[in-house]
Each structure stands twice: as C-alpha cells, then as structure tokens.
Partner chain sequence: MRRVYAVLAGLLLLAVIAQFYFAAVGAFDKPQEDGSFSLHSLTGMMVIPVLSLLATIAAAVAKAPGRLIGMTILPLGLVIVQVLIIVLGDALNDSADNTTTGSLVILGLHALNGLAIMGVSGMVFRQARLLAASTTPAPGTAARVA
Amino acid sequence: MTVETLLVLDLLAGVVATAGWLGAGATAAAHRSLVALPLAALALAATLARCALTIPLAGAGWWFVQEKLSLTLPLALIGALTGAVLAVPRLLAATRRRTAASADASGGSGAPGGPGDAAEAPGLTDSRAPARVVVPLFGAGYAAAAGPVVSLLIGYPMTPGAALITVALTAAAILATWRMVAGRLPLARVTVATAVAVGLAGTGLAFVPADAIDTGGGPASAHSSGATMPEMSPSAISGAPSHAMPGMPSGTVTSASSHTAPDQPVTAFRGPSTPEPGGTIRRYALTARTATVRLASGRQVEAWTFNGTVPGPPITATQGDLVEVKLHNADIASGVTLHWHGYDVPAGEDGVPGLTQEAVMPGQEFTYRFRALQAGTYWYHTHEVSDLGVRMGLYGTLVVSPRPASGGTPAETTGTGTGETSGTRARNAVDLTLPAHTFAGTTALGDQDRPFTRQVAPGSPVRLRLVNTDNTPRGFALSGAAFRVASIDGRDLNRPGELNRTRLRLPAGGRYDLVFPMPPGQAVLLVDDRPALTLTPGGPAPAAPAEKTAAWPEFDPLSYGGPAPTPFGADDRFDRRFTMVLDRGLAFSNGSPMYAHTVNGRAFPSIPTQLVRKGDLVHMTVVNRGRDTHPWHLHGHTVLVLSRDGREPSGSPLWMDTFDVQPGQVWEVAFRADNPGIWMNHCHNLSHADMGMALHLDYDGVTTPFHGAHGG
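Please output the structure of this chain alone, in the form predicted on its own.
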C-alpha cells in the first residue's frame, strides 16, 4: 500500500470517526439509543483504524505523522475514551431496557425510534442524562474532527501555537455544547470559560515563528541579502552554526553560510560575448505580442506569442556556439522575460523578473547571451506572471546538438528559428521536437492540434524530443516500434535498453528523447491514449486506431539503463542539507492569509532562503505529504537523483532539472554548487508556485538590486 493511499485512508477514517461521534451525539439527544450505539461503535472503530494506519505512515517518515503523533491522534483517543466510558454504558443500558420493553409490549409502541424509546433507562430519562451522554459524544466528535481539519487547513509542521489553538477551540466547542444541552449551567460561567479557551487560542499565535507572518519587510528583505532571518546580512551571521527550521524533524537543517567573499550583484554574472573556439554566434530576435493564432485544425485561439507563433520560434545551436537572443515586448502588458528551462546559464541570464532582471515591459528590450555548452533538449518560457503567460503561449524550444568531430571556424549567423543546427546527423535521420501544450482543453504538439503524419523511410534513425510545457504530467506511448529513452532532461542515459508497449509519464517541464529505427510499418505516438503523430513508411496513412495503454507497464527511470560512476553519491559528506516538505494549508503571503501551497508550512516570500557557498556539495530531501503532484525545479543546476522513497537508482545515473514528487513520495537529490547567483527553487506546476510554493537558493555574497515579485 502506497503512502498516498495510507494518507487518504487516514483522512477518510478521521471523517468517518467525526461523523460517527457527532451522529451518535445527535441521536442520543433525540433519545434514539438504538441508532446512537452503532454510530458510536463505528466512530470507535474508525479511531482505532487511524491508530493502525499511523504505524506504516510513521515507517515512511516523520513528516507524514508529525501532527498525528503530537496532537490529533492523542486528542482523538482521549475523546474516544471519554465517550466510550461516559456515554456508551448508558447507551447500552438504554438499549437493553428498550429491548425488554419491546418484548413486553407485544406489538405496542416499541418500534425503534418510536414513543417507547422515550421510556428508556434512567441514564437517558434523568434530567441530567442528556449532558452526561450527549456532551461526551459531541466532545469525541470535536476531538476527532481535529485530525482532518488540521491535515487540510494547517498541514506541516504542527507548531506549538497551532496545537494550542486546536485544543482551545475544541474545548470551546465542548463548553458551548454543554451549555446548549445542560441548559441549567449558568450562561455567564460558560461564556467566561469559552472566552478563556479562545483567549488561550489567541496566545498560541505567540508560538508561531515571527517569519511565518510576513509584514512586507521581514523575510522578503532576506532574499536580497542572502540571509535566512529578517534584516540580517550574510556578514551578520558569519560563523553562525547551522540552525534547524521550526517544525522540522531533528537533524534536518538549513545551514547559514560564512560570508567570505565581497558582495557581488547578480547582474555581474552575465554571459560572454564570444563563442568557444570553433563555435558560431547564433543571433535570434523574439518579439512578444498578443495575436490570434490559427492552429493546424483551423481553430483560432487568442494567444500571447513570440514572433506571432505558438510555440515561439525554435532556437537551435551546436555545442560551443554563442546564443544571443534579443527580446522585445510589443504589447504584453504584464511584462515578459526569457527563462531557459533546464539550461545552466549564468545567473544574470536566467530571466527571473525582480530577481535577476526587471521585467521587459511594452516597448522595452533585453538581450540574453550564453554559451551553448550543454547538448540536449530544453525549452524557454516567460517567467513574468508565468502561470498565465506560459498557458497563453509564451514558450518555445531550445535544442543544442553535439559538436561535430571535426573543428570549425567561428562564424556569425542570424537565426530565424526555422533551420537545422550544424551538428552531424545520420543520412535520412528524422529529428522532431514536439512540445505538448494545452490550449483551452485541446492538446497540441507544436501547432498541431489534430493527429498528423510524417513520412519516414524504413530503417531511418528517428529521434522524438518530447517536451511537456503544461503544469501537470502528460502520458506518452509509442505503438508499432521498439524504442530507447536516449536522454532525460537533456542528459544522455547510460546504456539505455529497448522498450516496447511502455507508458511514459513526463513531468511538467520535463523532456524525454525517444530514439528508434523506423519500422517497416507505422509507428504511432500517443498522447494521453490519443494518437497524435503517425510515422508512415510511405504514402497516405490511414487513421491510426486509438490504442489503450492503461495495461502497459509504466516506465521507471530509476531502474532503466546501466550503472556508471558519478562525481558524488549518497555516501559523500555534504556541506549543506535542506529538507522541503510540500503541503497545503493556511499561510501568510505578503502579509495576507491565504490557502497556499506551502514549503515547511510557509508560503513565498516567507520561506527562509537556502544559503550555499560556491563549491558546496548540497543534499536536498523533497517530501510531498499533500494531495497534489509537484514537479520540482531548481534553476541554474541539474541535480543527481540519490533515491526515491528510500530506493537508490539501479540503472543509469539520473540527472534531472525537473522531477515529479507525487503524493506521499520522498526524493533525495544532490548537486554541486558551481553556478553562483540567486536562484528560484519552485514547483513547476506554475499555479502552485503562484500560490506560494517557491523559494530562493542564494550563494554567499551575491545580492540583487531588483525588488519585483520574484524577489519578494
């Protein structure tokens, strides 16, 4: 049973226990013990089920049971024990008396719930009986409700303040119920007691860490100075020991870097102006503008475009080339930038408005330069209001080919976005870059929003570069041909094996390169079980039948390919360790409360910055205890996967820039801090990032002169 399933069952058990206890209290108040007793038994069974579920959850990690073991489960058990001891015996006595009365009545008014139910045992007819029976049952219900309420509204971590608030509000609800049921209890006494309980809840705010309530000048200022606490510069914490983040498990730390280098602005880290020896300058001009775009089906969509097309022009280069892209904003009112997703450009070229540059507003321009040192499949997109901008069409592909074996002479060319790179290609090879995107509920590969066909000679090498530009995972499958996954996120895999009839789950922002020789017959690429591209050996191709892939095994990159040495591994000594627990709950963002996607209980910009020094070996643990999938993306670095749910990769070393952390999963990754700057570290479901699931990773001594939304 997966951790996700255990979490869902625990939540369901909490809801059942709550409903059972509250239902038992309501029916007991109506003198219907024959109904109240089984409801109480159901609630008690659900409470015990929660206890049983907590055992395997605890084995998966402290993150999944922290609030359960520290508060909600003990509270539920106390409530259940109280209800069982105080109310259940009276319900049993009433039920026995009711059964005996029914036997004696011989057809009288003894039907369950009828008038005879009022003449029950003294335990329910005594003037004090309702409070003795009903209040413990309702109290058990309020205590049980803390489980699902805390999980859904507070999430991780359970702070002392949140615990005090929960206990105080539960007590206030019990007191209010006591007053309503008992009647004779003085209203003033109940009012005072309730006020005391609510007051205790209010004092719980004193236990909330100060940086969890952002007032606009606290943690946000830390993003520009590289500090983890409000209004502290790196020099102020020079030599400070590592400190645990509030609510984190013991031993999980975020380390404060010693400030040893003079401050440098992020604008100092810009790309060079010349290619490597033998390389070429590849110049592109992109203009962002609104436009009505006609897709292949003839359907027209209102879009935000680069050069009037969706996707934008493909940018291609060969290793060693200098890529120079001049971005002009014609009329995108919110502004636009270019972020090179997965490409480790210098920080000043990263295209994050308010952090590495100002947003390019209408009428303005910005030129990006970087050397194409990484071969592979990548993509670019705006990072200003990116959730909306990318959905509307501000994205395109970046493909860098390996350098040819023979040398070359530096040259200067102007790119139009339609040509091939100068990398070597096999004769008759077919190389297709296929960004998958959703326009108003319709999936398109490039601008093809309906199935399309390409003619390929049998035996020709085929490379399909799959790019997921959406916010959620996409399912791909190849029918009619065996294939290999040659690379993931632009990184070649070691000894990739042959696959057939295998489903591919591609994370948001991720890329898979599929390679295979063209078979004698058709090969069909399916997207979410629907034919999207048919490769045919010649002539018109008949419509490809939709093939159901649900029964096909799912590709697991952790067990694919052959092992190979890596520059570091799980047994190395790490200079920095960070844990990010992803969840959903109430949090403050820019001084306002919101139901946010959180990291360690906080929402951007209130999440403490992760501090590193150049050369550090950094370990990250990413835990998803929520109900959504989070494709995690660190700018400026490619991470090596160390484990998923405690299992180390058994196949090829897996280098990724975007990895899907599904509900209940725990990923451990590592990277060498070798690209100085200030970097976003966020969920690439861009709506989740917009709702708080983003933070910064800062290098010691790097500052930013910008103060936009991404800078806090």
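We have the form predicted on its own; now please give the form predicted together with its partner chain.
What comes next is one chain alone, with no partners or other molecules.
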C-alpha cells in the first residue's frame, strides 16, 4: 500500500471510530443497547485499525505519524479503553437483562413483548447509570475525532500549543456532555478550571512566533543584520511593531566583525553586458499588454500577452550568447516581471518582484541581461501575481542550442505559436518547442488548441521540446514511434534508452525533450490521452486511430538511462540540511486566516527563511503529507536528485529545477550554493504558492532594497 493510501485509510478509520462511538453514545442514551453494542464494537475495531495503519506509516517517515504517535492515537486509545471498560460491560448487562426479560415475557403470558420497552430499564434507571454509560461513549467519540480533525486542520508538526488546545477541547466536550447527562459535574470548578487553564496555555504557546531563520544545522548569519527578511517579522501574530515598510532599506548595516564581507544588495548581482567570446547579443523587446488572442481553432481568448501573442515570442540563443530582453509594460495593471524558469541567472535578473526588482508597472520598463551558458529547453513567465498572470498568458519559451563545433549557423526561429528551431546538426532536422497551456479547459500546444499536423520526411531527426506551463501535471504520450527522453529540465540525460508505448507525466513547470528518427508512418503526440500533434511523412493521410494511452506504463526518470559520476552525492558531508513537510492546514497567509497550503505547518510569509553561505553543499528533504501534488521549484539552482522514497536513482543522474512531490512521497535533493542572492523556493502549482506554499532561501550577507514580501 502506498503512503497516500495509508493516510487516506487512517482518516477513514478515524471518522468511522468517531461515528461509532458517538452513535453508540446516542443510542445508549436512547436505551437501545442492542444497537449501541455493535456500534461500540465497530468503533473499537476502527481504533485498532488506526494503530495497525500507523506502523507502516511510521516506516515511511516520522513526518507522517508525528501528530498520531504523540497525541491523537494515545488520546483515541485512552478514550476507547475508557469506553470499553466503563460502558461496554454495562451495555452487555443491559442487553442480557433485556433478552432474559423478553424470554420471560414470551415464556410466561405469551403476550407479545414489545421491543425496546421498559425491559432494559433495570440497567439504566439507576440515576447514575446513564452518565456512566453515555459519557464514556461520547468521550471516546470526542477523543477519536481529534485524529482526523488534527490531521486535516493542523498536520505537521503538531506543536505543544496545538496539542494542549486539542486536549482542552476534548475535555470541554466531555465535561459539557457529563453536565447534560448527569445534570451536575463532580468537582465542577476544579475540572472546568483545569480544562480552561490547559486551553489558555495551549493558545498562548500557539502564538509564540517561530524563528525567522532556518540555518539547516549550519552556522548562523555572520552579519549583524543577517539575511533576515523584513517580512519575516512575526508582527502579524505577536503584535510587535512591523518594520516591513515597502521601500524601506533593510539589512544594510555592515557587520561589525572585520573578517566578513559587507552586506550586498541583491541588485548588485546582475548579468554581464557582453557575450562570451564568439557569442552574439540576442536582443528582444517584450511588451506586456492585454489582448484578445485568436487560437488556431478560431477561438478568441481574453489574454495577458507579451507582444500580443500567447505564448510570448520564443526566445532562442546559442550557448555563449548574451540574451538581452527589454521588458515594457503597456497595460497590465498588476505589474509584470520576467522570471527565467530553470535558468540559473544572476539573482538580480531573476525577476521576482519585491525581492530582486520592483514589479514593472504600466509605462515602466526593465532590461534583463544574462549569458546563455546552459543549453536546453527552458521557459520564462511573469512572477507578479504569477498564478493569474501565467494562466492569462504571460509566458514563453527559452531554448538555448549547444554551441556548434565549428562555424555553424545560429539557430533561427519562425512562427509565434510553437517555436521551430532549425537544427544545427542535420539539414532536415525538425525541432519543435511545444509549450502546453490550458485555456479554459482546453490544453493547447503553443497556440494550437486543436489537433494539428506537421509534415516530416521519414528518417529525419525529430526533437520535441515539451514544456508544461500549467499548474498541474500533463500526461504526454507518443504513439507510432519509439523515442528517447534526451533531456529533462534542459539537462541532458546519460545514455537514455529507447522507449515505446510509455506515458510521460510532465510536472508543472517541467520540460522533457523527446528525440527520435521520423518513422515511415505517422507519429502522434497525445496530451492527456487526446491527439494533439500528428507528424506525417507525406501528404494528407487518413489520421491513424487514436490509441488508448491512459493505460500505458508511466515513465520513471529515476530508473532511466545509465549512471554517471556526479560532483557530489548522498554520501557527502552536507553543510546544511533543510526539511520541508508539505501539507494543508489552518494558517495565516499574507495576514488572513485560511485553509492554506503549508510548509512545516506554516504559510508564507511565516515560513522561516532558509539561510546558506556561498559554497555550502545543501541537502533538502521534501515530504508531501498532503493530498495534492506539489511541483517543487527552487530558483537560481539546479538540484541533483539523491532519492525518492529512500530509493536512489538507478539510471542517469537527474538534475532538475522542478520535481513533482506526489502525495506520500519523500524526495531528497542536493545542490551547491554557488549563485549568491535571495531566492524563491516554492510550489510551482502557482495557486498553492498563492495560498502560502512559498518561502525564501537567502545567502548570508545578501539583502534586498525592496519590500521583500513576495510570495507568488
């Protein structure tokens, strides 16, 4: 059973136990011990099932069971034990008496013994008896309810404050029930006062602010101001005066200690203005503006665009070129920036408003410059109100071709929808960049929102660059041709093997490059099991019947290709280790309480900032305790996958910028901190980032002159 299934079953067992105990209590109160008994038995069985489920869950990791083992399971067991010891024998006695009485009645006069009449009265007419039966049953129900309620509303980690509040609420419910059933409370003042005191203590603890910085076990900041972000102030909770004033320079105080370098603003880390020797300058001008876009089917879409098209103009370069993009905002009222997704640009070019630059407001502009040092498939998108902005169309592709061995012609681009980069390797090579994007329920490739066809000569080398610009994974499949996944997230794989009839689950924000020689017949690319692109060797041919690709086995990048040495690995000594447990829970996000997407129980901006120093080798564990997939994306760095659910990659080393942490999964990744700056570290389901699932990773000594509160 997967961890996800175990978590769901645990919730189910918790609800069944709660319903069983409460139902037993209610039926016992109504003098129906015959119904109450099996309900209590069901609840008992469900409680034992929870215990059994916890064992394999604990094996998957402490994060999955922390709140169960430390609070809700003991609570449920105490409740169940009390219910079983105090209530069940009395219920049994009442049932026996009742059976005996009805036997007497039928054996004696022969008169029809009415069911549910006063027969069981002797057991429960004793004035104290109802309380002794009903209160333990209800109490067991309240104690059992804590399990699913805490798992759903609080999750990981269960703090002492939350534990005390849970205990106090359970106690309060039991006392209230007792008073109702028995009419009075024994030691009323003492018990009520204790419950209130426990609740107040828990509430007090819950409001203790967390540390603003997570050093990951490494040394703390050597700078007097550290990398403390102004928005990390717990003022929203503690009532301390906020110093997160927009535009107020923060952390500009130079360290008193002589051996540390002075603080540097993130704006000091900008790209060079010249290409590498032999490269050229690639100049682009992008104007962000609202427009009505006509998709290939003729359908009109109200969009936010770069240069009036969706996707925006494809940006291409050859390794060593300087990419220079002048961004102008015509009329996007909320502002716009350019973030180079997966491209490890200098921090000042990263395009995160409030962190590396101010959002570019209507009428303003900003010029980005960076050297195209990594070849591969990437994309760009706005990072200001990015969930809405990207969905509305503020994105495009960035493709960098490897530098030709000698004197090759630079790649050219044609078309605005799906970028076509004429190959530098073979004259007849076909190189298609296919950004998938969902417009109001229809997934398009580029601007092609209905199946389209390309003619390709048999034998021609084909490269399909798949980009997922959506918030959720897209399933790709190629029928009619065997293929290789040449690269993932722009980084080439080592010795990729041939694949056939395999489904590719592309994470949100991720990229796969498929390469294959054009077969003699048709090859069809399907997106979520619907044909999208047909490659045909000759003139108009009858479309091949679509294959059912949903049942094809799924491609697993962790067991694909051949192993190769990596600059560091799981056995290295790491300077810092960070753990992020992803879940949902009630939390404050951007000042308002919500059912947020949380990291370690907190939502942006209350998640501690991760602190690193340049040169650190950093280990990151990402755990998904929740029920949603979280495509994890760290800006400015490419991470090496060390393991998923404890299993190391058996094939090619995997360097990724966006990895899908599915429910119940545990990913361990590592990176070298070699790109100083202040970086977003967030879920690339941008609506999740919007609802709290975002934090910052700061290099010690780097500060931002901006307000610093960007969460998505």
